[in-house]
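The chain that follows stands alone, in the form predicted on its own, written as structure tokens.
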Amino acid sequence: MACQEFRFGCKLAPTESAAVGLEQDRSLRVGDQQLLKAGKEWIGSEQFPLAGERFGWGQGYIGAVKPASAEPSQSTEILILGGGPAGSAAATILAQAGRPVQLLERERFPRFHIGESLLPHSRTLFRKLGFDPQVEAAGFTPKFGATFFSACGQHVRRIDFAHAEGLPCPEAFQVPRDRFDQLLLEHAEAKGARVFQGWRVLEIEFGREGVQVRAQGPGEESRILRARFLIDASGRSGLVSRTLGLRKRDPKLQKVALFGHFRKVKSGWGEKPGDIRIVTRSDSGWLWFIPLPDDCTSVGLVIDRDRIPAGFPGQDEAAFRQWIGQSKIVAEMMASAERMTPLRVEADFSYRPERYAGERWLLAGDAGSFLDPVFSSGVHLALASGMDAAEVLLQHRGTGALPRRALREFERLQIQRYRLFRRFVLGFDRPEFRDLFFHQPVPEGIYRAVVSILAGQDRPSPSLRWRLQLFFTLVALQRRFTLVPRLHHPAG
């Protein structure tokens, strides 16, 4: 659901507004919440709704109108918004532990979604979810590495996940997300989560004892759902982060992606079967080629938004082919390719929030943050954050607000992961990073450290961190000195 569908209102009763002195100040901090000036209606996404222990139902809300008391209502301990990997993972963990949990998903599965390439470390998360057998049996394309091609086509670097440290299994998968996400959501339901598909959130209201959500079902009926705690896993819609004005775009990673599914894409360029192929561009952009079952390949172009010249292809296939055909290696890959799906466009898709959690809510998956997908980290980070959010609630057995220590630790983990992968994504845009990345041989210890992160290691050991720092120190030196031969960067 787009943010524009909301109208946000925040109100205080006159007696309470006087009690906290809001007539004198535009805003006042109470705990970690911001209370808005009394008696004023706010339109937009930059304001905070009322939330905190001194307020009950009906004193702070997000939405178009106040819920009608005649509407059907029901209660649960935990409510999850979104049935993608983050929401399904959180629901599974909570349901396995016997906690009452309900999940609302706006769409009906299966549905199209980009981000089809998984990482090996996600297999560890699948085992914790009890989901690994379903993945093994699904017939997804096995993935044991990634093959990167320089813009000139003369340099190839294959990342073999078998060289990663601390990795129980080097195998990952390339997955059609419509099927993968459906399997994961069905798994959460089988574990005991109550799942409602086709339900659109209309309003979110925060109160002293929890959260109240008004949602509209497939038949246009509406229902009130009350919960002690809320996990927002609503994907890039980011219902909570957008409406609270928490989302901040990453100014260094403002990209545009154009992508679709094609058949008859040529393979055999040095990669092993199942590898994702990444082809760099001289303008710091790149292209992905992800092999999927039934001769289907996901193909995408990513480019800096501020470098888009006149004639950017948009959703026109002929212009798209002309654009990507500027690379000789890509032109040969796509010579006989036939489009299977409409071309789609995503823009400004790297972001993170000012906060990942509040007294009654937690952000998980893309509802919290998302990065340029060059290293296929999206699904892994979504799974990990959804499971983290579930663990916070499992450790909190009371009905009161979530403890600050738990919220700080949750936020620390999310920020740590984002920064770790962001460093690689930012580096990949730089010529000096690519010079070292494609240079062979790289010292074994450094190579293994880099491969470990690209395999999804999101909690590196001190030894890994030290070697990663050494790698980035060499990248910085390459900027000033020629430590390794510089790559030829042709136009396009």
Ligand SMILES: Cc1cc2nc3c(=O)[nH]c(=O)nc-3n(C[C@H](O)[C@H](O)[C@H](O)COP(=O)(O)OP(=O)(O)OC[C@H]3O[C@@H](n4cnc5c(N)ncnc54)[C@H](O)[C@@H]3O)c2cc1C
Given for the second form:
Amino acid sequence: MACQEFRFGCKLAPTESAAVGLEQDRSLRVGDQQLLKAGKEWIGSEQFPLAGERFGWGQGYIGAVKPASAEPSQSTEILILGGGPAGSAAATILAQAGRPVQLLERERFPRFHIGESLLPHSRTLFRKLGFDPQVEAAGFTPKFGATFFSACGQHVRRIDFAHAEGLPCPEAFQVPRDRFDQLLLEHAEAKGARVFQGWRVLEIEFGREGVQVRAQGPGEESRILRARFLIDASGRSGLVSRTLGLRKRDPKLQKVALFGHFRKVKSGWGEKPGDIRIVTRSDSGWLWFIPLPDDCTSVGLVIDRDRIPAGFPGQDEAAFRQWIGQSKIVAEMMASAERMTPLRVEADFSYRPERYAGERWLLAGDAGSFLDPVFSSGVHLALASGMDAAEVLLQHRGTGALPRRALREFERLQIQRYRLFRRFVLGFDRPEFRDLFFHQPVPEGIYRAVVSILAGQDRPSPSLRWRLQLFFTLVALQRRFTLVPRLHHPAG
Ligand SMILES: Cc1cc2nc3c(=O)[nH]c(=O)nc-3n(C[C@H](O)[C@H](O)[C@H](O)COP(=O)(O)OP(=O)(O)OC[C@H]3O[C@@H](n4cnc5c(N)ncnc54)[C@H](O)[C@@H]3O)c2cc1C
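Please supply the corresponding structure for the form predicted in complex with the ligand (the preceding block corresponds to the form predicted on its own).
Then the entire complex follows, led off by the chain already shown.
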């Protein structure tokens, strides 16, 4: 399907179709009953009053309430594609505010997902989502920092989140994503979002009055579903970006990751328990080691795309071991390691869209942009952008197109965050950045500014910005003048 115009709700007038969507969407919840008891109309919400009175759907409508259906409604106000962190966060915010929201997820959870290392600033977002108690109770591995090793293994830099500024709690977590994502999706559902797993979106059409998708459920027949607004949180599938041809690869960050879960990976090279360990390679590549429960460690290698031979089978453990064995410290860590899961490959590393939003749609998480994960920023950025997208819809009262000003502001925020972290990711590829990064006596204020960003501070204060600028100025000077000793780079 191309991006042709269609009429939202087909034979119905826009307001009527919204009402039909609502009728099919709503199941009675505790809050609704309370409203009814208080003698108030429960349709819609304070933020988004719908046409209950006009259609005579006041208190008397209780008898007509339908139980939650196992099938998605044909029309709904807000449709979210994807139930990863971005989609679940968006769904939670909207459902908490009483907005009718329907989420389609291709997989059945729990499902494997890479990206297990979280940042402490995400805790603030969890609190806004009402999700922090679940994370606390889940028994995930606490993470208080990250330990970076130079390629030769002689230089170690520990990033201690306790040194970050403006961080309420320095504790983050290492999470098996199958479990974490499931908890978050269930949380969205508990808040009132209608979640449909096993529904794959195949096509999207954009119209003046809404968006229409074709989705394949557990049955063989595909279905057409309509919504006033769409949040694309389909991750690296990037359904909207691909449909509209918006995705632009970042030419400076074309990498490939090979990864799997291993047991019996050795620890004890100066890291603190729970730290993510990052080992750099001399060729701008790097490896991660993320401790998970039951002696499981997520191990991954990120290298330049052109180092991978064409047609390389991702599951080739011998090649993987050969690559990681090039680093002495990694060879020691992995000496007795046994693989627990198949090896996987992710290419198409860093990208950004030409636009993050349109009159009827918003991109959240990896469906918008993706950055090399060296600083574990992905889940945090996904949560934040999902919540931003939800806020745009909450601020918008009515069924008309999203106002340009709101779209511009949403886009500005996403670009700002992307650039902030990209600067570090790009820097990390450069020897002069690594020289300074690993050099211990960096001035305290500058070190704290760097740690603050690496803890997930995505809206730095002017003071932080100024000190970051100083850091990058030092990096630029190091390139020419050798301010600190240069790291030894053995072949890697
Ligand atoms: C190698 C690697 C290592 C990483 N390491 C880290 C890390 O340590 N820490 C970190 O924070 N981040 C890490 N990331 C990034 C992180 O995994 C992502 O940024 C994060 O998962 C993005 O969340 P999301 O909700 O946008 O997308 P996802 O989590 O990918 O969720 C998207 C969802 O959409 C669903 N979907 C896709 N297509 C369709 C469709 N057609 N119809 C319906 N549903 C669909 C998918 O099934 C999926 O559940 C890493 C990424 C990679 C590639």
